[in-house]
Structure formats: C-alpha cells, structure tokens
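Only one chain is shown below, in structure tokens, and it's the form predicted on its own.
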Amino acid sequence: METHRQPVHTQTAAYHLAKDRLELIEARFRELQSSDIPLVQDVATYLLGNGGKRLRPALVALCAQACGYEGDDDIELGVIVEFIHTASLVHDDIVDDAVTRRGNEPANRVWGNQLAVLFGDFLYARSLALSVSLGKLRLVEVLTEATSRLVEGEMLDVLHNGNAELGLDTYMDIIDRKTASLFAGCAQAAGVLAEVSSEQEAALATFGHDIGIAFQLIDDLLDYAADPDRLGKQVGADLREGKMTYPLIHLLENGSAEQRAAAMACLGDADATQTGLESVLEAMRATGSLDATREAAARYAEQARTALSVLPPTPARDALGELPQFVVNRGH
C-alpha cells in the first residue's frame, strides 16, 4: 500500500511563494492523523499522505499573503479546506465504484464503503471543529455554506447520472456547486482571516469560483484526452461511469445522429471498448467539443485573473495572477 507521496507542486511563482507554508500545512496534516483509534490513523495516513496538488491550500495561502495577512491561522485553514476536499472524494469514490485515485486504490476499495464513508464524515467533522477553534464566526460561515454546496453538487451530480438530456446550462450549475463552492470557499475564508473590505471579500470569492470552474472544465477535459498515467485513472472513465460532463453534453448537443450514437453506446459502459471510446473522441475533436471545452475553461480563468484587481500590487498578488494559467495549462 503507497502512502506519503509527495504533493504534485509545479514551478509556478505561486507555489514557490506558497512553498514554506505547504511545508507547515504539511506537517500540520502529520500531526492531526493521530488518533488513538488504529484504523483512523492508517485511513487519514493513506489518504491525506497521498499526494495530490494541494492546489486550495496554496489557494488559501497565498490569498492570505495578498491580503497582507501576517498570522499563523492560514494554516490551519490550508488543513481545513483539504480535509473537506479529501472528504469529498472519498464520498465520491464511493458513489462512483471508482477503481483508482491518484493512481491507487481509493479507500472504499482499502476497507469498504463502510468504513470509508464513515471516514469521509469524521473528515467534515473534524473540518468544522477546526473551524470553530479559529474563532471567527463569519470563518465558519464561509466554509460550512462552501461544504454545503458542495454536498449539493454531489447530489445533484448522481441525480443526473446518465442523464443523456442533462444541458450544458444545468451542468454548469452542478460544478458550480460541487467544484467552484470550495475554491471560492478558500479564497473568500483567507480574506476573512486578514479582515479585508467586504470588495475585497467578495473579489475573491469571485477568483476563486472562476478558478474553480476552469478547474473542472479542463478535468473534463482531461478525462478524454490526457495521458492515463499522469491522469492516474483511466481515459475515458466519466463516460464509462455514465458521468455527463461538458465536452459529452457539447457533443450531444452539437454532433450528428452517428455522432450521438457513437456516444450514447458507451455512456454508462462500464466494458466500452477501446474502438468505441476511440470513436467518441474523434466525434469530439470533430465537432469542437474539445475546443470548447478548453475555450470556456479559459474564459473563466480569465475572469478570476481579472477579479484580483481590487487587491493591492504584492508578488503574491502577482503569483495568483498565474494560477488560472496553471490550471488552464496542467496536464493532469
């Protein structure tokens, strides 16, 4: 069993700024996987050692540092936030059957869905419990609104699981909730923590939900088109599991009826063949279905670089500037 893999940080000015307190919230996750209870202990091991971008603790981070915050509370909240994520996977995992994260097994494939899901609560518990500790009402208010669209998301995306109807409308609404929450979630809270104007609050509320979409949109992208092992899953999984995602529902709305068909016969197979996904993904390069994926990822990542005008000129300003690119650009 893999576990203390190192977390996936690029060259970025951001993360280079962001590195010493990645560092702290590091050793601060190190600290909280004790437990007196074995199995918690192996489980938060397993799973918060598991690499990863740690993309919303370096969110949170360097937030902080652009509003000019000089505490140390930023990283418990860098903590905070990826316990929620990680919670939000397992959950995931679970509803998905999936077979591998992160280029492992999941831990519902570990210890069953059982023990897992029971695991993914204590991670929200424990999340909101440190929230509280910081002491700051309209802290906790920002994260448990953020959880709870997220949760929503979730619902809302096994809802329409297969639902071949689902429009691109609808499915922005979903990764509103279930991707964008969070990341606004992290950049809103790093604000509360360093008191900014309610502009500046909100300004970066607005960075991190753009982020947060161009995030998902070019994970959706991804899933059809990057490289099955930096991607650490299979090509092609969103369609097998019957996931509806934007590049399927442009190609949908937008190919001819073989075109369709193509992708109706292996939406929700979990046994597609490789001829069959070949299929699909020549429809989506021949309608622009990947183009436009990547074309709206940009456009939101644009406007989360936009949104970090309100803040004062400070390299860490400067390095947020970059992440959208990052995001737009990554190859897993």
Ligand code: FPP
Second form
Amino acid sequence: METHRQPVHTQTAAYHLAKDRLELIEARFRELQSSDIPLVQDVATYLLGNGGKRLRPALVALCAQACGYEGDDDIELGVIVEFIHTASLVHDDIVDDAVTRRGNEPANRVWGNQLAVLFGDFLYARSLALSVSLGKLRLVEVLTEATSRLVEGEMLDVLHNGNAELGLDTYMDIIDRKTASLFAGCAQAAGVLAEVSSEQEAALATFGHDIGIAFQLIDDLLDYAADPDRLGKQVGADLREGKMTYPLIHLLENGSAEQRAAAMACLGDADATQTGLESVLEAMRATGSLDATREAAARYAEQARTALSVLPPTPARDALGELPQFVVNRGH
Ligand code: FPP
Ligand code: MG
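Mind pulling up the form predicted together with this ligand next to the form predicted on its own we just looked at?
Let us now look at the entire complex, which starts with that chain.
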C-alpha cells in the first residue's frame, strides 16, 4: 500500500473523535474475516488492508455517538457497512473490468472473476449474518433496503452505459441509489441502534444521503481531475468505460459541437489516447463542467450539514458537521 493513501479523516475532528472506535473496527475485521478456506482469508486480508478510507464506519461511529449511544454494537455495525461496501466494490470492479483499485490490482485481476464474484457474495452474506446477530429487525431492514438500492443503482449504471442522451436527472437518480443509499443507511442504522425518534432517524438518513451524493459527485470529478497516484485508479477511466457522469453530461449539454465531438470520440473507448483524454479535460475546464460538478457537490454538502440541526449539540455532532466539507475537499 502506498503510504500517502490513509483514511481520509486523519486531519479532522471527526477522525479524532472516531479514532478509538475505528481501531476497534479494524481489529474486529481481522477476527471476522476468518474462514477455514485459506483463500478466503487471503482475499479478505488483501481487500480490507488495502487503503480504504473507512468513511462509512466513521459515519456509523460518529452518528451513534451523536445520538448518545453508549453500547458496543456500533463496532459491529461499522464492520457490517464496510463489508457491504467492500463486497460492492469487488463486484463493481468485475462489472467495470477495472484495472486498478486503491493503487493496487482489483481482486478480479488477482484471483479472476469467478473467485472474486464469490468472495463478494461471501462478504455480503457475512454482513447479513452479523446484522441479524445484533437482534434488531429494523436494522436488518434498513441495511437490506440500502443494499437493494445499491444494486439497482449499479444496474441502471450498466443499462445507461455509453448513453450520451442521459440527462442530469437520471444521473442523479443513479447516484442516489448507487452511492447515497448506503451512506444514508449507515447514518440511519446508527440512529436505529441508539433508538432515536423517527424524526431524528429521518434527519440522519437525509444527512447520510446528501453526504453520499456529494461524495459521488466528487468521485466523478476526481476521475477526470485528480492526481492519479493519489487517486489509486486511472484518471479518465469513467470516460473509457462509457460512464455518463456529471462533468461529462454538463460538457455534452454546454460544450461546442467540436468539444462534444472530442468527448464522444473517447466515450466507451477502452483504448482512448492520452491526447484524446486531455482534449476532453481541456473542454471541461473551458465549459466550467468541473467547477459545476464541485459546486453541485458543495450544495449537497451544505444541505447535509443543515440536516444535523435536529440532533442535540455535542462534540460528535460538530465533528459530523465537518465531514461534508471534508468529502468535497478530498483529493482521493
Ligand atoms: C462504484 O461505482 C460502485 C458502487 C458505488 C456500487 C456497486 C454495487 C454493486 C456492484 C452491487 C453489488 C452489491 C453487493 C453488496 C454485493 P463506480 O464504478 O462509479 O466507482 P469507481 O470509480 O470507484 O469504480
Ligand atoms: Mg467502478
């Protein structure tokens, strides 16, 4: 793992407040990835020690804290959401035929599609078993609903691959399901754990949702504009994969005929040249598509912060309030 790829939150108050819980979550990962099949252990060690930002477990731990939760099941819940997330990335890299993930080869490149898909299933099954063991049916409900929406989002993503007619509304619907659903589920599930009022549970879901949308918008921006070393995946991969994301949709809606043609020439072309990609990036800068994406993310980040006002003022709530801005400012 490259040393500069650390959990995102190391510089934030959120990280300092969640630090102890995150360490316990890491320790629990190691216990729970056990299997009498050594291969399962190998894949789990490879994936879970692989530079993830642990944003979802941090969200769980801080939301639980902000709701006054004093038990230990937030550790288990943090593990559950990271397992669901990791399972989804393993499957996503197969779907996208990805070349890199977090600066390394994705699991399907190391072990092949057959084993990788099964490993994703294993992690997901384990997360379900864990959520059942917490003994709260509502929790299982929130998590399975989030996962169903996640899968729907990925299906829509595949369905609309290469569809240059895709508008921003459909794109927003896709990322709502594909990404925001699990972030919403993390925050809401923490509220369920703490047995908060339904009003607070809804506010937590909104907070998680909006931070999730901001997160994905920045993900889509970074795919064009990041430093590839920090990003840990190829820059321009979305365009090559035929993915219609905010910056590209904005460019196709606002660019000149020539700028649109440059983008269309690369869309879905796995062998698109560096020069081709650079001309698209240049067009995005000229049409303000990158700025527009960042501004949209900032709007959702602000909305997320506002949703927290339903919770009582605590250091944990203040720390949560910093997370949206952090998500918008991240470089990977
Ligand atoms: C990343 O999107 C992918 C997701 C956010 C969701 C993927 C969901 C599935 C594959 C459904 C399977 C789920 C389970 C629980 C087994 P991206 O490709 O836009 O982002 P990337 O650039 O990080 O790959
Ligand atoms: Mg992908």
